[in-house]
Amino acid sequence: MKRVLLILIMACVSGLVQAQVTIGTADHVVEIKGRLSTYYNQRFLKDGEEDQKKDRFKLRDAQINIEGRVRDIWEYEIQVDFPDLANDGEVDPANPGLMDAYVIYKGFNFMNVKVGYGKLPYSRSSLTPFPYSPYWQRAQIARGDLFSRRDVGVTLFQDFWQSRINVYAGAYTGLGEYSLRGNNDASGGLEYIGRVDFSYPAASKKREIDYVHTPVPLFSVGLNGRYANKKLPEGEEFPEYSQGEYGMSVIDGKKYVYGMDFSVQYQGFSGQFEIHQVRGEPQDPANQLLLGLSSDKTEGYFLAGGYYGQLSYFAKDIKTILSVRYEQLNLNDLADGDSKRFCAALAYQLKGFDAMIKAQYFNVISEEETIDALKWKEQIRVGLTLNL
């Protein structure tokens, strides 16, 4: 253990070593990795807006990751992001302080078992490792505002046909990134999630970019759903912040979420499409998510959801990734309008995906003003990411 800690400290302070550290015995292998990334953010405000506090440098990642396996039966991972640990209030679901802390048991022939805290088996974009992306931010629909991206619980999973088919099912607290703060909510209800994905003609890694210039078209499609019934006793509330920015990460009542994703890669070109729908049924007709409308108009439920489509090309000869993305989000069908955004990204590789200069441009085409009015109309982020 002392040897592990010593090498971990050396990796943190050197700043010059761009490779993971591997420690191994006959049965036990431990890998230690790290990540640093920072960017400058510049917003172009709407007329009449003067608050420019978001025009600043930001440390996005300062992560340490420890992965290990024992005799191909046990696997484990602990990943921590230090900038968000410094915030003891609200947690960014796209980039929380504690990112992974789980164990996987592979001793059964018919399935694998994962227990602990980590990514939920829902949404291909959410499951895709972010260091391989040319962007500084995931699409709005997959950032964790409508559904949580991480939680504590148990996941059963198995792959078939040389990993072309993957099946997942699990049960979790339903409180997402806030599940580590003490007891469950007063409802005591769990959230249940299932996912199946299929790739052809070979197994598909969860990557946004075709960095190997796949010689034949590679397709992947996934279907997933989740359900929670969390009816709070009278007078009880969910833990602070756990309902998220729009108050629907967890709701007092029933919540159904279902979605589909599609991915293709060929000769350096890659595309992703993902769509999700939320149906919320608050137990209280006066719940704020029903916008104060009568039961005759709401019928006791609201819908939210949206989609995004993304196209990218990796120009291997000039070490550059170009990407464009269009996204649409309707936070509540009981309110007029929806939000549409266009994004473009450029990433130049100094050393593959381990060291990249990345730039991202946002443009707000339209927005759902009554629910999510922004102060800005355009935004640029430029910075450096480094995997150690």
Contents of the next structure:
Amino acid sequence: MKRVLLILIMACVSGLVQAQVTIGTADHVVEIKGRLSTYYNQRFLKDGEEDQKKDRFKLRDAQINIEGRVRDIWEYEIQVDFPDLANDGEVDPANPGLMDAYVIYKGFNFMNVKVGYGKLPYSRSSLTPFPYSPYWQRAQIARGDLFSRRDVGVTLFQDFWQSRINVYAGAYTGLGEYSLRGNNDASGGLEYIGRVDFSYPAASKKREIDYVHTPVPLFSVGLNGRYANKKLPEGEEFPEYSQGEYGMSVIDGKKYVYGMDFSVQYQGFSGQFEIHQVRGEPQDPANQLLLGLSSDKTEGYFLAGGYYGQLSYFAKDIKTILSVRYEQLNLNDLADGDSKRFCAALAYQLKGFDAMIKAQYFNVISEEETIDALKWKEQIRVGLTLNL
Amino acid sequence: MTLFRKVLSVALVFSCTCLFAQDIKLKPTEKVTVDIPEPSDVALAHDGKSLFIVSDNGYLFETDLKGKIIRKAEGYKGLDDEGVYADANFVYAVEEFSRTIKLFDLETLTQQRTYEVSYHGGRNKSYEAFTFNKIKNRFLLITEKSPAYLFELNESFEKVNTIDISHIARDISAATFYNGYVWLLSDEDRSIFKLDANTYKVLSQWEIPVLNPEGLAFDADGNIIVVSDAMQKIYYFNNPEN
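Show the same protein again, this time as the form predicted in complex with the partner chain rather than the form predicted alone.
Next comes the full complex, and the chain you just saw is listed first.
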């Protein structure tokens, strides 16, 4: 019976998935898209842990996306994810309720201008569209806990040499996914971000998987950095939740983040490596990010950061992606230890990337117990993703 | 760690299995760089002495058979040109964005007429290929993917037949007619397909080692010409059937 049900579901999905809908005139085209995804999560708890409330189904995506373009001068996009809109209060930076609301002007010859709310030009992984991933979760370093993934502001960007070189620079509120909830923070400071990436021998699309089995090795390397000086006046606080799960998405003081990413694709194999370093300089020596240590020991700053490496293979003939990922994260160099994880993902394409059954396995090799103690040691997510 | 080991074992077996998959592959005899950014389709001129190439950024060029630019359609700036075809009177350029077919006078390369052919599929998954099927006396206009539709058009560019050809490849990036057959190119599958011109059934297929192949044509001797958008090159292949 289960087998019959599965076949029926797969047949329905294969038939259901069609292209997006486009309407418009010859000069102005509006495209409407949607995305749905649900997975079941199963955790294998540590000895002594009994709370299994995270063993459940989760609606990850229920998105509507409207993209428009007026000739080759204007572009705009509005994207909303309904599950997170229902989450009163905290926002998941990896998947916020409002995902995009911006306009791009391409009328200048020397640069393009993007204004509004959307993805920040920092971290290749963060910029890579998630529907093309076999995983259910981005690597820890790029999920938005150490640095925001979206914000409101202005981005200037331009490409050179047939898009092999891309340059971005921008200024943003620095409050990330919470930037639209009222006024800026009391510091009034902005966050500045810059990125440059280079691909060879051709421009590289931001994809994790080599789904075309690239016949020549295709490399891409990117460098990016960001800086914010947000010293709050005495007695003022950042908006609730805006500092993120580890209290460092925004900090009361100076924050520097810099990182490098590398990507390669060849004959169905693909690899990504990404590394980031955060340097935080809280203005208050008693800031919790300095862990209550004396200034002699901290010298007024802490470091955080980590890396991930991912290898994937796309078996075109059996429409299947296999991927493995190793990641390391040190949430604070003032505390002992770091976290290491192994992940593997398997995705079967019912209809290309538009309909996939995805399974992801997590294994916590080690963890930074004093800062981020987990209840589980292994976790599995299995579900269906659908792009309409 | 038992589960961890199982995952690794499955990964190893899976990778080895996939490594040894084989296809029928063609090798290019020559490749040349063209001074046209993002070339997206190519067509042989009616006299067989030159090529017409359109680019993503909306320009139409005539080049010699080695891709050297001879002339450009002055005053024309299209939107996402993805298909081109030429006959004894006109050059036809297809704009994916605006869903239009634009006719250019062959002698002057000036725009003469525009035909709108509506399609409500994805903005970047619309018309990607255009040619003329001499067996059925119909123009063929083909969408890229999700789904890949082959539309037969009459002489007024009205749709008279619709065929879903999504089963052939993950996408279709170009089409041409040669020697009594319809030939298709797939970018994502990097393959050329030979189709029966009446039934559109696939008769043969070959894989090509070209990144982002977007244009397909045959020269007067029957050799295959493929244009790569990302590499900005023309690749030449011997016809495997000659």
